[in-house]
Amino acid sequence: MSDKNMPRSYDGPPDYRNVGLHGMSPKTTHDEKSRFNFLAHLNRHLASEILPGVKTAYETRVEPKNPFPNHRNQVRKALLEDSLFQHWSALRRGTMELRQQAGRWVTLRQANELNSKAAEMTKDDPRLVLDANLDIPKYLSSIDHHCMPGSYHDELVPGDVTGAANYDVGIFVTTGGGLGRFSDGGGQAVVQWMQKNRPDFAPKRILDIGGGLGQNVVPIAQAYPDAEVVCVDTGAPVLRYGLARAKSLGVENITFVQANAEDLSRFPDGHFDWVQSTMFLHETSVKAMPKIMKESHRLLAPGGLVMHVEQPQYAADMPLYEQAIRDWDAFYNNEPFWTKMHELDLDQWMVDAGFSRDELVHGGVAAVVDASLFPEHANDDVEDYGRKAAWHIVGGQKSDAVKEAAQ
């Protein structure tokens, strides 16, 4: 039997019905589940079947007409003239638009129920600290990140959580189920990295900045149940939803605080043993980054660890074609800081924030999921640039010399 007649093993997304449910999960109908499945499969098809063809088209008909590019923008502009890139790009944008509209419809039709449930579960709970006077930075308030209507902040009515619920119910589509049952594969990966590389680390206080609805900080709180965990974000809707979601999962040691990560002066110097961000920095700005880095260093206790988890930087050894494809999110997915963030020298920014180069920490993680139901991106040959659930770590461990000197 020839290879083309061999049956293909299934490598598509899992069924949406495997997604885990919690106390705040929006209810989905048969047709809504089917729509999420269709969109997840379309994303997978674009990554596994169409995108390799785009690379071939670049090598065989685009690059020969535009030889010797010296910057990814030259590659991107040349690709814009190619029909297969146009086809792939339009469909990829379309899947995101459809995913957001599908999720929005699910949550809006049950808005009253979701908002009432969140209000009931968070009423008078001191672990929800909102600031109605917080000035939302323009780099957040003026953008519908990844086509998400209202981004993380807009409220259709007082106490609204429907935007957060939309994020939660539909992220399965964006990653093809790559983040696992509760979309917490990133947080699970960070915990696994910490337990492998710092097995004796026993943080008393943990800060998650830009934590949104907390899907990645819940596994951290579960792994360190005696720690006081704080999740900071500027969006009130995601924080309300996040506390209710965490409580429904039986996690009680997280406080959700509305604050700007550029100014966390409400917390004293050296207050936290672990400062974490997961896929957050690319949604800030070039002016905000130094302030966030310095706050992260200031808040860290001697011996403590900062970990920033992001997609890989555009290093000199990354081909310009790959950089151009990774830059797609900046131009077509409402992620304007994506391109600048990934060309920055993050090590230098960490040094400027106060770390010595000897204190810097590097590593890599991939989403940790139930592999019997969900794809393991660590072993997946398909590269969906910018979407694959595998990330780099740039961090720093503050010297405990100060602590030793005091003892």
Given for the second form:
Amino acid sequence: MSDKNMPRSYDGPPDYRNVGLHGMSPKTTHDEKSRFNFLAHLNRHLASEILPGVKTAYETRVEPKNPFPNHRNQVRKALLEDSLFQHWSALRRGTMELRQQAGRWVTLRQANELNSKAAEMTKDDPRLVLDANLDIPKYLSSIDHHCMPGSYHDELVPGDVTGAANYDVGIFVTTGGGLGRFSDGGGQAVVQWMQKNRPDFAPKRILDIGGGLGQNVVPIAQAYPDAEVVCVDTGAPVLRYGLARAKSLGVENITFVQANAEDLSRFPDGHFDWVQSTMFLHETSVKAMPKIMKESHRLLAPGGLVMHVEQPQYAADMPLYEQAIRDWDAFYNNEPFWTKMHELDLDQWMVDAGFSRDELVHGGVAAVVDASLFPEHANDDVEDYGRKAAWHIVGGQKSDAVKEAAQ
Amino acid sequence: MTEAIDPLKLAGAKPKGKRPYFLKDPDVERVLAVTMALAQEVAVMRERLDTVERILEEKGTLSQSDIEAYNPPKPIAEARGSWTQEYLARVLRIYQQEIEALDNVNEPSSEDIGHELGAE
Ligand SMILES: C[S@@+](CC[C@H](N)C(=O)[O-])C[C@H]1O[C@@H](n2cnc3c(N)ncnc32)[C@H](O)[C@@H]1O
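For comparison with the form predicted alone, provide the form predicted in complex with the partner chain.
Now the full complex is given, and it begins with the chain already shown.
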């Protein structure tokens, strides 16, 4: 291959070796990095070369036989009969399984080192608050989300962090590097949104619910270094790994707490100025959501903000074909609540949780990345429905009655 | 403490949740999965060979640790990325053809045309 005479300008994924390393990063061999490179390319190929063909197949031979669908499930069921959709799906599912295997191999072969390192880095640290008696909610325990064996909470051995490490190393593959060096493009985007839209906001306490291993809360903690940040999750492995990772990145103001976001009674009313969730609600349930939203509202201080960041909702003006493709992860990538979550009227849920309509906040953000190394959403016209690094914000700002009365 | 972990066995573990099959014959889907895993390993090998060539070209000698530490500068990373795109276009060519055929569903086959040409 000749570098100087490249026949086309390059617009594919960056090399995996651009991924940022931190103190918990698993070691990867040359070939393991190459494997991640290949898988990022394969995902990209499926999205940019084959998925557009699925759309043509839908328009030319599926829809004519199944005209006037009135629900995305009808579209999906019709697509299931089409051979191109079948093959694209088989390849996409298979690619996810290869990605899990590649990441698990990397982390499990060095399980001992990773687990000891995490133990060492979090030992006696009051910023790791675990609760061995916490019940894992059924919506998490009954299926392994995105085909990730063991999910966020299972431990192969006491003190295990390998599942979290696998999530960390492999997320590059699914998004083709779209989340940036530290897979934190979402968190960086939220910070940018906040600085632009609420330049004077100076939160003293920030809560991230379903924060996982903290990839997206670290940039928030960095942007508000004087804030006390709490990352809540049900999974002990992600929390252990998260604290060690954050510390190794020089971020000292996050406490990682094992708890269920449906019941955060350990914190008093009005304790937080900002309650954040990033790509979280779609992994809960219709029963859990009102509790989570009520808790978030209760915990919010006057003047404070709740922000939920998710893929766009299935609004009435979104074509049913697009809804059906966005739903793929719900049915075929173990994201069972994804479909229901995306049809809900989140505004109404926020109102039911205690916000008034005029307190609601809406916005859109795309991953903020180091564009010299990573692909930017803004310059990327490949639409990998449901996985593109671009999201909607649905939030609420509690009015500051005291301040307003004083004015 | 981690004696219980057998990485080889556990790396490929099945996730909880029944696996969906999409193709009309699940055996074909299995063969497709094996084929793509092999395609992955060929790409891994090709990238390694590329690394070896580049180190040799630059230094004239080679060690395992050179290979492990190799980090391609951006133009080289992009050339390698382009190769992978080209490679995938080759491996998955049959899908490209099927997609192109969607634009012309009533396209006559050679047999059809032969009948036409042979007709008196
Ligand atoms: C897709 S991950 C997102 C992680 C993180 N917010 C990010 O942006 O990287 C969803 C997380 O929500 C957690 N989770 C799901 N339900 C929860 C609940 N009821 N309480 C706390 N955490 C929960 C899961 O354990 C998982 O770590």
